[in-house]
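Only one chain is included here, represented as structure tokens and corresponding to the form predicted on its own.
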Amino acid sequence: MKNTKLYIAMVGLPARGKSTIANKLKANLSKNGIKTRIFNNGNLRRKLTKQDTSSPAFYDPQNSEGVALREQFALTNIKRANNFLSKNGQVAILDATNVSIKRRETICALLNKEHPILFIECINDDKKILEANILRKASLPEFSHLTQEEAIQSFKERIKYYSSIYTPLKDEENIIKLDSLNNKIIEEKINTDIPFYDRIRDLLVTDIIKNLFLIRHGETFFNRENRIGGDSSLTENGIAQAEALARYFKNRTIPVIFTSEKKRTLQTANPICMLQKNCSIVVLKEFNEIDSGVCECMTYREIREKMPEVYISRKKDKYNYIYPDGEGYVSMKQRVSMGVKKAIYLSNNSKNIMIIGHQAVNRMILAHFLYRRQEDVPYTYIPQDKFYHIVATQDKKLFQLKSYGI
């Protein structure tokens, strides 16, 4: 009879991007009537011991009460796994960084040999996107009690600790080393079959939007000038826009926003934050506007009169024209691609991700979920007083404009 249960063993460095990925397999797992569930060591620390584990020291390989306590972390996990699929689970997650060699001994001798164990192994060395990690991570409540700075630091040391008994996959039977980032499998071997294989690969590599509430940024001055590019203030108009966008979204649950360098972006996502609970507001440069070079802050009627030949040559191609000293469309995709994967990887699986741009910066977003031609994405419609709502799951595409009431 084919075997119909399976552990996964999460391996990677703090703040790679494990839990994310072990919550976004559970998810669409159980959403197929895969009985799955996730045993994460550091929620297990957090609720059975009293000690000020946010403390780097507990984490350091000398300190021998630290250790012990982790050690006893993981194998009540590992028990809590195999009674799990002793009974009717048929996925059990183990969460954890797993980043020894020992540990991972400890896991294949521990857990029932009737069932395959995969170790999937979250890589990522982006130095900013590792920094906005840690920023989020030292924003839980185990660092209330420090500030901000000290939070930061106190994580930093624990990832050195784990950085010193580290030792990646390589002689387990069954292993994928992910990408975590750009969701790409960098290395794959699997010597035993594996159920539900080809789901779980196709999970690791697609983004996974629940909900992505995409915003243009409210009226600002040169858009009432018709100018283009430029670091505009929001008008009273647009200010009344972003107000009104904080009251649609109050009773919904934010818990990040991601706008671009711009003042314009910044002043819609202020207020919205502000009606939320628990939001931060991260800035990606990914989400610039498009950089009109020689042109930049000039009216098109200026530019039409001034540098006929720009507007005209854009005008053939609209696409893959790039402005002098400047960017294109074509240009921008690469860019703003990344700063797609990075808002996902950086909601750490939220059910609601807010990104608040800009409108070609909002045409390339559709435009990376919603097929296209290229030829037609600079008309993409982008309004200031709606805003896209997008689903993209392995089973479901959603796109919807929506008014939020001005």
The other form holds:
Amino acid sequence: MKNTKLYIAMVGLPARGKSTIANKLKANLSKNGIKTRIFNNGNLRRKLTKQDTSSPAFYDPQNSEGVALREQFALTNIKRANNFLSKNGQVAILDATNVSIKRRETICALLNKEHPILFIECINDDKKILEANILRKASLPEFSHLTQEEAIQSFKERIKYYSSIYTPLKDEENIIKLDSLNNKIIEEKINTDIPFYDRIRDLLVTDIIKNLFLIRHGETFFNRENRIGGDSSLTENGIAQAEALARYFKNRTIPVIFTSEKKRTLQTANPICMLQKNCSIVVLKEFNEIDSGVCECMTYREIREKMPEVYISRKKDKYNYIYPDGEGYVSMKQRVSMGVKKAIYLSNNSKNIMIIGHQAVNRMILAHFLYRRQEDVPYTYIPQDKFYHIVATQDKKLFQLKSYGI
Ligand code: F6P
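We have the form predicted on its own; now please give the form predicted in complex with 6-O-phosphono-beta-D-fructofuranose (F6P).
Whole complex next, starting from this chain.
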């Protein structure tokens, strides 16, 4: 008989994107009428324990009291998952580290054998992403009695304890190993009939963008002179644009704003961030503007007069032309795509994502989502008095240029 119910057990060290993946699965399966619930051990621990369980010692595998308590939470969630599937539930997701073989054996022994188990291991060792994710964890209420630095330290020690008992998936019956930053399946071994498998697999490898607000920084002194690159500041007009953007987005929740390292994107982000209740700015160097090498800080006119060969070659094939000692659209593709992946990963399924970039970078970001002929990409219209609103879910695609009322 065909299986109709499924257990999914997440596996992976803390801060590897397990909950993000679990939430993405739940949201999309539920939307398609598949009754899905997440059983998260961390949430249960925070809810049920009166004592402080944030200290690293609680996670020391030698600390028998901590081990017993965590075991109890795992067992409670296993019971609840069984109960859910025994009623009308269809997919029960066990969201916890589940890094040891022993824990996974317990899961296999105690879950109802009538339904298959799919183990999904999240792997991601990108340092920058990990640090940003740890920073986000450090601001959770359970660390509120610590300074930010102490909280980060504490979380890193917790990860070390988990690492000491971590055995990657291998002999389990049904396995997916996922590069959770790149949405790439690294390894897959399926031995049983897994219900909803195609849908789940498709979700794992697809970026879901509910709302991406893609903004170009406000006007700079260099923009006024038609000067390229550099690190110029916003003009009065640019500041007014940033303030108008802040007012426009005031009543939408923007938890994170991603910018480049350049002053002009940060100066545009600051007023927006200030009018939000709970917002942080994350700088990604992947969103820095095209490096125009020997032409940095020159005007287009100066380039035409002083380096006509550069001007002519670029005009001939703008997409593939690479500035001497700099970049071209063609060579930016990979880094900008990596920036987009990092932004999606770090925004943790939030409804709204905001990126404040530059002319060439935003053209590449748009091209990442919207099929464009390569030769057209460097000519996409990227104004400073409007922004792009992008939606890319499984059943909706939207690209809209909107005014923010400047
Ligand atoms: O002019 C602003 C700017 O962001 C420059 O810094 C950059 O070199 C340029 O736009 C990219 O646009 P294009 O490829 O059309 O020269």
